[in-house]
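Consider the single chain below, provided in structure tokens and representing the form predicted on its own.
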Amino acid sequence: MDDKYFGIVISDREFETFRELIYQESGIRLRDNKKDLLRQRLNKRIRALGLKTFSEYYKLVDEDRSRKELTELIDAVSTNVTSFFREIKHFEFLTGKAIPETLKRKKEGPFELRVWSAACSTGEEPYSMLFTLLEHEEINSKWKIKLLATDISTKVLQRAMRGGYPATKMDSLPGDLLKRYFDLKDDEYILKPKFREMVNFRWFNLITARFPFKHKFDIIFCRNVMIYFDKHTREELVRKFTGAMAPGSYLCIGHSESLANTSHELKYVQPTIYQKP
């Protein structure tokens, strides 16, 4: 039944349906008040294939072996809020101790600084953390960045990867660094190519996905994306954080998420930061 209002419906059964897939494929669990959410964000979706209903829909993801679609789905359910340097604590403590600790407990080399942004959306993220190390004055030429971005968001990648943004989103950055490290081209702030070749961007399913990195991170930071999850998803994913992890080495999370009532092996340091022993 389709409204000029409120476009296709969505069923309590339909609702359940993808709710699951949805927390099987990305370990979102959507809860009962977000039965309009989804059907606001899919209606789009369905319409654009031609589509009647969410039945149909969910038969076209499920049948689809390429898992565009899957891919397409997943893409529309997920948020992506994010700013330069957001909750700023965590790019000072970088600042004051986890570079600073890193590079004396790698002063015997490798001289490789290995960071992750586990969601990264659109890149203020990432970029933000490259900033960072930039500027850092005990970080010179003979050590090299690895910085690694991913989301499973293929929509958010690209536009990460662009390097591209409005004046709008360059409030929280500083005037000095927004003349070292952007262009300005047609109301546009566009990152130097220099910069935006340091920044490694993959899609990647961080719940489905096995970790297969050769080499373990310094530093990681997954942050307001656990607060999505059940108790077992988190304790899984931070299990496989830690298994990645250098000793020494630091996870921080988002402001609006804790550890605490979660199995793991990490050390607390302060609220939303994490050590590996």
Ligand SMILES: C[S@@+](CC[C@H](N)C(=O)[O-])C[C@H]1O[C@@H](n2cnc3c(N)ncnc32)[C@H](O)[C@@H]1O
Contents of the next structure:
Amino acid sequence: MDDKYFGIVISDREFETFRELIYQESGIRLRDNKKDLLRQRLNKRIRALGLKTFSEYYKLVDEDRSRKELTELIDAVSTNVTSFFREIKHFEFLTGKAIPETLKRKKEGPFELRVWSAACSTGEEPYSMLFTLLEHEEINSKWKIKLLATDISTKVLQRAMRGGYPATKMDSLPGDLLKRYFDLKDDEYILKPKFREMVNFRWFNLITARFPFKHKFDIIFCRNVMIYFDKHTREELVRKFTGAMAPGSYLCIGHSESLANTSHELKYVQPTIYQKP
Ligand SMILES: C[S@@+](CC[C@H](N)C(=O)[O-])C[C@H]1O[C@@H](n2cnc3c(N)ncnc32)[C@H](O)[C@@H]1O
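With the form predicted on its own already on screen, would you show the form predicted together with the named molecule?
Full assembly next; the chain just shown is listed first.
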């Protein structure tokens, strides 16, 4: 149904079907009050496709074997807010504890630091991790940095891979880091290619994917995404992370997230930081 003021309208039943699909495919649980948000965010897409109702759009998503439209749908509902050195405590923890410990633990080799930004959005998080590693005085040329950055949204991944950020959004980066890692072109800071190439960006769905990793991670950041998942989904995800972590490695989660009511095998270190025993 098309409404003169509100565009294409979504019924309660249609909202339910979308909500279930989004949950099954991404783990994101949309609350009742998100109906309007879903309607607003999808209106343009539905019109662009020449469709008239949410039900027609659902059918199209459901029948699209390439799953391209499903990705568009999840892109439309996910929140991608992020920034450089967001939640600075985690980066201080890397510098002061996680990195020195990992170097000690691996002193006989392999001389690789395996790090994962598991919901990397537009790249500020993995690049902040990269700068923290490169700036660390104990990391010398003997060490290889293996930095994986993944997200379910292809749009944010494209932006992350380009590595361009408006000058107005760089307040959290000290001037010397800006100079070392970026080129300023017009009003945009663009990551220098040799640093951009140090991060391996991949599309990855934390919910539906099996974790196919041959080597264990030393540090995982999974921040500000579990907040959208319910307890069961969170537990399953933490179980998969635990399986992918090396003994002694760390998992950092977002500031408003906690594993307090979630059953898991990790050791609590300090708020939002956990260690694999
Ligand atoms: C709010 S951003 C957090 C970015 C960054 N971790 C931070 O804390 O600044 C949440 C990100 O999680 C991604 N996301 C949501 N569901 C996901 C899933 N099932 N698998 C992988 N990424 C997901 C979204 O696309 C979005 O980029």
